[in-house]
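Shown here is one chain on its own, the form predicted on its own, set out as structure tokens.
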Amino acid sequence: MTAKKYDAVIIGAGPAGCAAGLKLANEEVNTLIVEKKKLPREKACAGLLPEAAIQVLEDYLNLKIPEKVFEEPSTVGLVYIPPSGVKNAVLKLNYKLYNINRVKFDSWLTSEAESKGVKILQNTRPEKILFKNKEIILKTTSGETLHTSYIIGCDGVKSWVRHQIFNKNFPHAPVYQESYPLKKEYNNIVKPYFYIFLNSQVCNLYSYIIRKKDKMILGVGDFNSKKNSKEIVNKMTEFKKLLTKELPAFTQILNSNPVRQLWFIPFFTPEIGLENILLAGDAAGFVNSFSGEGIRLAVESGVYAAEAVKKSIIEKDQALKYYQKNVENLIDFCNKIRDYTNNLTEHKRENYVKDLKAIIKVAL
């Protein structure tokens, strides 16, 4: 098969990869995205965006999320339940989260990228990276041989690209969700809030409830542990016991069979690449460890990686030099949040919620 030449090759068509592709397309850099699955594809995710993510899309990429991407309700409030229970639940005032369908969100981003001229090679995995003079050669499972000057790895928490350049394992933490059908008569039980339970007896950080149109999602994330996948499922059992004890009305919803999802988030000091191979999003370790949210950081780091590539082309210097400067604040943020979550005690959880002050009367 004939070798193909691109200025930059991006591995992964998620938010980081599409953001990088869109930014490079705007800079008239010939770009290819290599995606291991056929699009659109399922993506396990809680599907909540902070307002900062909306702002990043608008400010950096001039994109506005279309209505079709949002779930019902389109926005939810944020309620924290401390270790002492629902009687001390607190609503975070003047704060909202955007409730999205993650599959539709990713599909919209890939469509935007393609409309700007970014090519996406689907059903294809990278297989081998070779170096020849100043050129990077990428072999793929589909038989394609890609020649490029830059690679941006946006291939998730278990990044193939990251493993190629560092050849070691990085810590990641399991997140497990169960989705239950929500009948109309249960609407008053699950209200339009994102409920976070900060109870270490269930998980080292939190458990949560999300309302999405005709379903209710329960999730557990044991971010500050070395628990395996089987043990995180047991954490869900503990969460449901806590939930039905505190809120018996939920028992009737939990009688049905759920749809189950398991995924992982990074839990390591961000690693951003080597020379002209950059990492963005989960592949780099950019995540808010306290909330598990990574889409905003994925988009932002993807844009920064693209800007570094463009500047490298102009200045004829290594892209990592410019990328390092771009993401200093992101690295600092992720490290501080990870350290904070590592040092959370039950007392700190209780005080964190107490300090929010606004006691909610109607959400539970």
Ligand SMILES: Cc1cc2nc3c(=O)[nH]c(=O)nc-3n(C[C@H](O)[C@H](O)[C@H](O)COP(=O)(O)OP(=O)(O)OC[C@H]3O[C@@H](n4cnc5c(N)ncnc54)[C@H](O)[C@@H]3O)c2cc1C
Given for the second form:
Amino acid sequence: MTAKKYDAVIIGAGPAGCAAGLKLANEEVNTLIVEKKKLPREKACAGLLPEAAIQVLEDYLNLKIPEKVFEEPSTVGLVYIPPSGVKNAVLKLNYKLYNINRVKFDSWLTSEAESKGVKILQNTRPEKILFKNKEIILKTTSGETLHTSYIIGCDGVKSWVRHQIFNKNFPHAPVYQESYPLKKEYNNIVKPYFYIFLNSQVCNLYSYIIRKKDKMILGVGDFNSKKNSKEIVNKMTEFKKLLTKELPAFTQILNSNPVRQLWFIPFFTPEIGLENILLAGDAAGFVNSFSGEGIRLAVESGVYAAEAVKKSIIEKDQALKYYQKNVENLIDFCNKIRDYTNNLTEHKRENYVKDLKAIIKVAL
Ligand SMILES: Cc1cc2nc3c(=O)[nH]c(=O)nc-3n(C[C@H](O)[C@H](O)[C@H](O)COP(=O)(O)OP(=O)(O)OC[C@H]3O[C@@H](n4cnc5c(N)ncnc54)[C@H](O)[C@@H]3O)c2cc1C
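Please supply the corresponding structure for the form predicted in complex with this ligand (the preceding block corresponds to the form predicted on its own).
Full complex below, order starting with the chain above.
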């Protein structure tokens, strides 16, 4: 058994954990990240980033995503398909999403963090948390004893850290993806768009199609489907039926065996921690429930958590106090979007697409 001391320990090496680690390294705070998987690790993801995500990486961490992380095409347009179908679809004008390979993106972020001096302990989970005077002690599955003053829980939607603080379950919504190989001859069928189907007959969140270099991803998300149930997989069957009707040319691509991925997005009022234990990213519930976008919010909240830790070290007051202020707007944004998504009727979905400003009819 070895005992080690760090100013801060981050749990989870996803975008939130790496962003927090990078920010703390910039502030010369001695930091360790504990990651349960061996890196690089897979994460179920559509791999799309809005301009705001690029901006956050640049403004807060001085990072520019390298070419090798992008898919082909490197950007895609955004198409909304309302319940009434493809005939009323719209392409959001002057709007693009960056198309990344999620494994490469996370792997790039972890190597950036390591290059700035952040240590990452892989294949390791914390299994016990103890408090002694002002110190937090973590016992890990690899037999280490970690002494620290701050913990940032960046351990995703099913956060262990969150569970230690609140000791209850938080709702989350399953998102299920199937990836199909894309032969060259299909290039003209799947255009460089993120197609979002706002059809609650299929799913009450969204169903989508994304074009990657050599694959097409179909996704369905539904906040009423039960955890690990077949329900969400059945929703995919419904979605494919809709596709056959609305975009019959796509059907031939669905003839091969897909790679399947099921994971979750948070669906609760954000919870940001307790005293000197903070939560960031999915662990805190920071996600845009309407679009499923969470990477930008993970990076942003990771940075804010790190800033709060630094301030707490200087001012000798609880980190949560500073973090609360930093994330006020993020909490408000996530709550508003979740309420909006929760109350979407078929009629509102139809009108959302209709009301989009600066639109043209898209030729699909
Ligand atoms: C199917 C799907 C598609 C999505 N598509 C998009 C998209 O296109 N764009 C977008 O912006 N967002 C997307 N999201 C959301 C996005 O993936 C998340 O919001 C984002 O990954 C959150 O980052 P994070 O660092 O908080 O958590 P994660 O990326 O989940 O990272 C958490 C890390 O913690 C580790 N961990 C977990 N438990 C422990 C533990 N006990 N001990 C140590 N380590 C632990 C995990 O192994 C992982 O590495 C999607 C989500 C889903 C489910």
